[in-house]
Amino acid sequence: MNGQGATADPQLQQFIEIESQKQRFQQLVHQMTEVCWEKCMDKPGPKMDSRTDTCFVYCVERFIDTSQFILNRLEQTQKSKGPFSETISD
């Protein structure tokens, strides 16, 4: 007994880590599908046309770019402005 309960079992711990990672992936897929659906889907037709499909591909790429851009820029702002870091780390 180390007071950690479930984490004591290394096999279980590894399992939880992998499943958590898979779950974060799935969650982001749900989120991006929803966001890009709004951007790309007009009226749902009998099949997915290639123009819409391409829109989804670009949408995902640009969404990730945006997320990374914002993260980078926030990091830079944090470095140049000291006091800002306190408000964000709270």
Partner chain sequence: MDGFSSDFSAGGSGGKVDTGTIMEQVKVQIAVANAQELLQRMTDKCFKKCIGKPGSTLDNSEQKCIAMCMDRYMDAWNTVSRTYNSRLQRERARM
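Can you now output the form predicted alone? The one shown was the form predicted in complex with its partner chain.
Coming up is the bare chain, nothing alongside it.
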């Protein structure tokens, strides 16, 4: 070993973080597609009508807004608790 111990290559850490972000984004897109498809698509056909199109637009917008709200709320909760506020109870 080269004596660095637990520290990893910064480029490797950055690569892993970017790939993790990509994975989270893909999961979010998949979840959004599934939810909005079930909600808006009555019967698939050769062409999407305007009602279905509008439903998809609103569904995606609500999904994004809700996801952003949840992320912001979790971030606020984490900041208010601090890094060592959780305790283990037996």
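Residue numbers count along the first chain shown, from 1. Under this definition, the rigid core comprises the largest set of C-alpha atoms superposing within 1.5 Å between the forms. Everything numeric here is computed off the predicted structure, so don't read it as measured data.
- For Asp65, the Cα coordinates differ by 2 angstroms or more between these two forms after the core has been superposed.
- Once the rigid core is overlaid between these two forms, Thr52 counts among the residues whose Cα shifts by 2 Å or more.
- After superposition on the rigid core, displacement of the C-alpha of Gln76 between these two forms amounts to 2 Å or more.
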